[in-house]
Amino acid sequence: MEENLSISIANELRKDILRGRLRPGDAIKERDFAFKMGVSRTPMREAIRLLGNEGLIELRPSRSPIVANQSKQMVADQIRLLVVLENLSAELACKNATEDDLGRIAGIAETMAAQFDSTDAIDMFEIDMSFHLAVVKASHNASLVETYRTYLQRLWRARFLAASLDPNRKRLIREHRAIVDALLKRDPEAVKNAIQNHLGNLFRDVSNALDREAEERKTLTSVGENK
């Protein structure tokens, strides 16, 4: 039940920095949180740990934690990763999906193309991850999806800001359908330049929605300085 809790919670903060709500920098008191949600300390403390290990929030010893700001070096190093690791899944998948995992690939793939528009963002940002996921569980290689799941979690926020900078339906529908259709083809090269078509230009997209957060943290301080 605590667990449980502590998921819920943990839930919550997360769409609340990648809402903006909560931004880079700003301090998560554990005391005030827990009596803002009321909730008890003891399952805050647990939610605010498990964003700590997904990279959202970074702790820090006797200070209270503060929503992670991530250097454009570190964002682009683990971009690069990331890619190949899914490249290197999608090809695996080709050989070791089962028919019930390309199936869920590609129902996933549908729901996005029927949900896109009547979907809150944040959600459609999560079934779109879940389709990453799946390619990558896909390959049935368990270090692999460890692997990936840690770097994933990590880019979360920067990849829901460059998906919040241009949220292209038809794009993005496009794009992982060729991927779904390389994998049903069961094809390797196929599949790795779809991916490559969708995800060449990640770092660029991420890059660009992190230099207008900057830039709009930077007004919001000088318009406070001026008061």
Contents of the next structure:
There are 2 protein chains.
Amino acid sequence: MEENLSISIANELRKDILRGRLRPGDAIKERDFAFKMGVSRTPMREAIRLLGNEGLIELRPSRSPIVANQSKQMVADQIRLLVVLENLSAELACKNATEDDLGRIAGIAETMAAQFDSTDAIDMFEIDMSFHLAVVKASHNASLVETYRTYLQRLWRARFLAASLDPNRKRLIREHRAIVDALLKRDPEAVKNAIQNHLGNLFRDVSNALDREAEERKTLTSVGENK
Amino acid sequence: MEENLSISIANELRKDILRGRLRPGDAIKERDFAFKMGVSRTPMREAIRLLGNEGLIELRPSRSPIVANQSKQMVADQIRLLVVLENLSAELACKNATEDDLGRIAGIAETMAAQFDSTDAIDMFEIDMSFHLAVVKASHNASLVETYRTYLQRLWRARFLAASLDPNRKRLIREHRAIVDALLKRDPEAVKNAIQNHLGNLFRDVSNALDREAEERKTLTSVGENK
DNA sequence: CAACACATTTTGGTATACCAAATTCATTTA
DNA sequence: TAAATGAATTTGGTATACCAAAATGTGTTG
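The form predicted alone done, now the form predicted together with the DNA:
So here's everything in the complex, that chain up top.
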């Protein structure tokens, strides 16, 4: 897609949100952000609306938009859907994946295994997410890819917090390899089982991470000034 | 959600698209449509972008946007996903539906049975779609509802064409009743079977309808002027 | 000290103007 | 008659101004 100013602004804001430089609850003041980026309100407004549609920003009447701050119920709902989308992609990828697709997926898994200790946590998490997205792309169902991407982004931060809480590298690499092996065999049941094994406790892990973060925020608030 | 000018314009355009007053391939000329509706380009532009995000309008560089004209592959992809979403909603609705939810779903099915012959095809199709959406809402998973709604709208026209081609009222009412009965029993497998039975041939039916329409368009084009 | 009223600030929304790029159309030439 | 060239039109995108509504802050009064 051809990139205009609003799309490049949206890309930059999205990256800031996913990478944690903009945190849940932070205000995105249209005029301020436009001025800082040296653009007018129009493309900034359009970018904010785009991210609003993607669920990353929450628009509020008569108040500045904020980085979306999702309830545990919303996170649970999205994870429930994400798992179903990954299962569907497993089934379809077994049928439709090209040899290039499978090669790419296996390559990403190898890259993670090889570089885990020498890559910072944020970059490694991005590779992890690109692995999952590559599996979905191997389904060759464009709607599935589009919808999956939406929830991948919405859940990004929560999953990153969960991954940071329990960075079990051996388990991660083993479970990704199980998914790759099952895909290479083009065995849908085996892929689904491997995915279930990999994501089965995702909500619990994410929930724990969000609880932990809420505790930390409460501690900071009680010693700091009340805003 | 509070309705501003762009949202009400988007709602009007969406209704025109779903109801067939704007057809696939029709241009949505920003300046012309804004003038006709007595508004400026800004809310019209925002409304067009909103429908672009929803997949109902296709934006093109340096050309007027057009009503999305989906390939059969895209339709097949979307149907594949829609069925999975309906299956998930069946499972969750069995667990989470309130008695009000079930009453509402049964009520819509009864309304269809009672009013089928006295309601025009477009209105009856809308009731049919509201039945399916009510089942999904009964899942109480907000992300599922949002995603399902997206594909319900994208597939609206193709499904309406298919329904018009083979308006089998008895079958439709019977199959909806089977879904309701299975929901009342809160039997996920029975609901999934009923949905599979109901939607199992959706792609074939839709594909036939799109083929038929393409034939008709070709016939019209060969006797009319080439644009 | 709390509540109320008024002023100020912030904000979303919309209108309009302008620009550059792409497309289309018309004319000319070979 | 077809191709090329130049002019005109259409179009998306962006900047800026303005307005009304909502939120916030401040001062006064009871």
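It should be emphasised that the depicted structure is a prediction, and the values quoted were computed from it without experimental measurement. Residue numbers count along the first chain shown, from 1.
Hinge residue, chosen from 69, 37, 167, 193: the C-alphas switch from fitting one rigid part better to fitting the other at 69 when the forms are compared between these two forms.
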